[in-house]
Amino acid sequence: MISVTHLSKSFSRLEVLKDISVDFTRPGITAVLGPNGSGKTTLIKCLLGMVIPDQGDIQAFGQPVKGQWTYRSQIGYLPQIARFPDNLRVKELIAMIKDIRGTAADEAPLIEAFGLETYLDKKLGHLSGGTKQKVNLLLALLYDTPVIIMDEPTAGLDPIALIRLKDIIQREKKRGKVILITTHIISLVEEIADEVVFLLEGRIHFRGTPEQLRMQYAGANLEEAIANLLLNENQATAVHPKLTQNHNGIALHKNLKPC
């Protein structure tokens, strides 16, 4: 449903994305992983048209996204940080989003799932970080979109809300949706992800299943495999400071396998 070809983006002299090509077309859950500063959030914002790439092409639902905006209505988006007007009440925010979208939606199941019944009349500025995240999730999941993108969805959630969220994600996957998640919670990736895309310094260093990542980097678990990947990269930088190019134009260190 979304494909990216030779995408690059710099902020001043900082090159954040470097010739990335990747597609998200198959239904399922893809975890976009990488250390801080690896380009995860910039990639997501490029997909949403919130950041304009310097080079490359993005297509969503078969059409180029450059200069377009209507495709965004087909994507449910959860930003990493929920920033809402403090003076609005929760129910007013929900009503405002529905009015902006101009399409009916039933928020009742999500209000119940995240236990928000007692917060509907409270102002957003008075809510805890965890409760704001539940409101954030409600808005991201409110509409029945074929693509869902979530940037750190578990931040601040209590155990019950986390269980409910995982159930909802699995339900949406069964409905054939493309779901992208960025997270630092590796146990969540092991539990729900069908695929991992690992970014490092603006490049894709691995793409495959969590089990393939674990096997390729000889980890007893996914967390250890990722640590080994990073150790290998650091060693490669010391021995081979220059990068080679694979046939797709994706820059790779010499001792890392192409994605």
The other form holds:
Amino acid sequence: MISVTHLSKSFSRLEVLKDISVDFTRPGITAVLGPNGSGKTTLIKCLLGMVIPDQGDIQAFGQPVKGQWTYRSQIGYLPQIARFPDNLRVKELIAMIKDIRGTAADEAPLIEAFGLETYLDKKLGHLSGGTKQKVNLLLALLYDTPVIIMDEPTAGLDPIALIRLKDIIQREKKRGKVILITTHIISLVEEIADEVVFLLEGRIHFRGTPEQLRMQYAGANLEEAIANLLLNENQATAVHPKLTQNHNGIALHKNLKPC
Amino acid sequence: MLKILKYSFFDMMRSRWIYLYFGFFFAFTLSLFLISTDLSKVVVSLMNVILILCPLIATVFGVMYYYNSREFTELLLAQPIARRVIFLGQYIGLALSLSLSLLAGVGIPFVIYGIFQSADIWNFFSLLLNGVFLSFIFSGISFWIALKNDQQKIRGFGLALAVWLFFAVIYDGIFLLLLLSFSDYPLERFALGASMFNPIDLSRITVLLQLDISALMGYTGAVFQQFLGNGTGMLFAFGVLTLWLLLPLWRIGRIAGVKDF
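Having looked at the form predicted alone, could you now put up the form predicted in complex with its partner chain?
Once more the chain from above appears, this time first in line as the rest of the complex follows.
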């Protein structure tokens, strides 16, 4: 339902995404993995039209997204950081989003699932980080959209909310939705992901099932495989300053050989 | 658009600053009436305050509102709404609430002291109209600057204030200096042209002409009177003010379309 071709984006001189082509069309859960700064959030923001790509083409539901906005009603989006107007109450926020979108939605099951009943009359500025994340999740899942994109959905959640969230994700998956998740929690990936897209320095380094990733990088589990992948990559590309010991203690030698 | 406008308008109406702004104009106008009940004198006294204060407050509110509603904006950006609509809606909501505070704060005392029975009604309206124009123009310019400097609050604030300072003080200084140093040459046309590039000057001139005290401006005043004093001149002046109003609108729309968030 969403396909990306030759997408590039840089912020001033920092190249964040380098010629990425990927599509998210099959129903199921895709985990977008990668170290910090590998471009996960930028990729997601490009899909939603919040970041404008320098090059490349993004299509959602068969239409190019450039300059479009109506397609966003088909995507449930969970931003990485839950930021809301502080002086609004939770109830008012939900009502506002529903009013702005102009379509009806039933928030009651989600309020119950995340135990938000007691917070409905509280101002958003007074909520804890975890509770804000629950409100964030509620807004992302409020509408029945064919695509759900979640940027680090587990951040700050307590165990109960986490279990509820996994249940919801599994349920939505069974209903044939395309679900995109970025996370750093590998156990979550092992548990729910059907597919892994591994981003490294703005490129897609691997795409396949979690099992394939584990096999390819010879790890006893997924965590080890990813560690191996990152270590291999570092040895292959980076020129590291060499640490050596001399009489004066530790000194740093730069590799000064001409390249 | 209307929904965004509604929310940012009510958001502004929740802030106590907007009531302070209203309260200031209300108290100030009332106290002027206590000194003199001559409506046209009050209009003249108010003029200078409105011409300096409206742009300043609009500038400060414009940047402050933009940075304070950053969260709201972020929330809206992920919704199925055009970006242009988000930012223009917020800006218009802001400018409307500012204008409303001005209109109510200045208007209520005038109504109490019987503006509707007075011959000065047109002077009064022209003053208020200019105040509203300046509120829209300067909150637009500062909103535009804040949008441009989305991540750098201090820079945005500083730039917006610098723009106000330039139009309210520095521009006139340079203008006067030029008039003085080239006083041997006929400068009336130049003066007329130069005042078009400063919305505050333009407003001041239209109000002065409306008040029919352009004699205060000396020889140049006569040229202004000749050009702007009649109906077409007035229309022309408001046309230029409208251009000033469209400039930030156009920039906000443009930047909103290409910016990364």
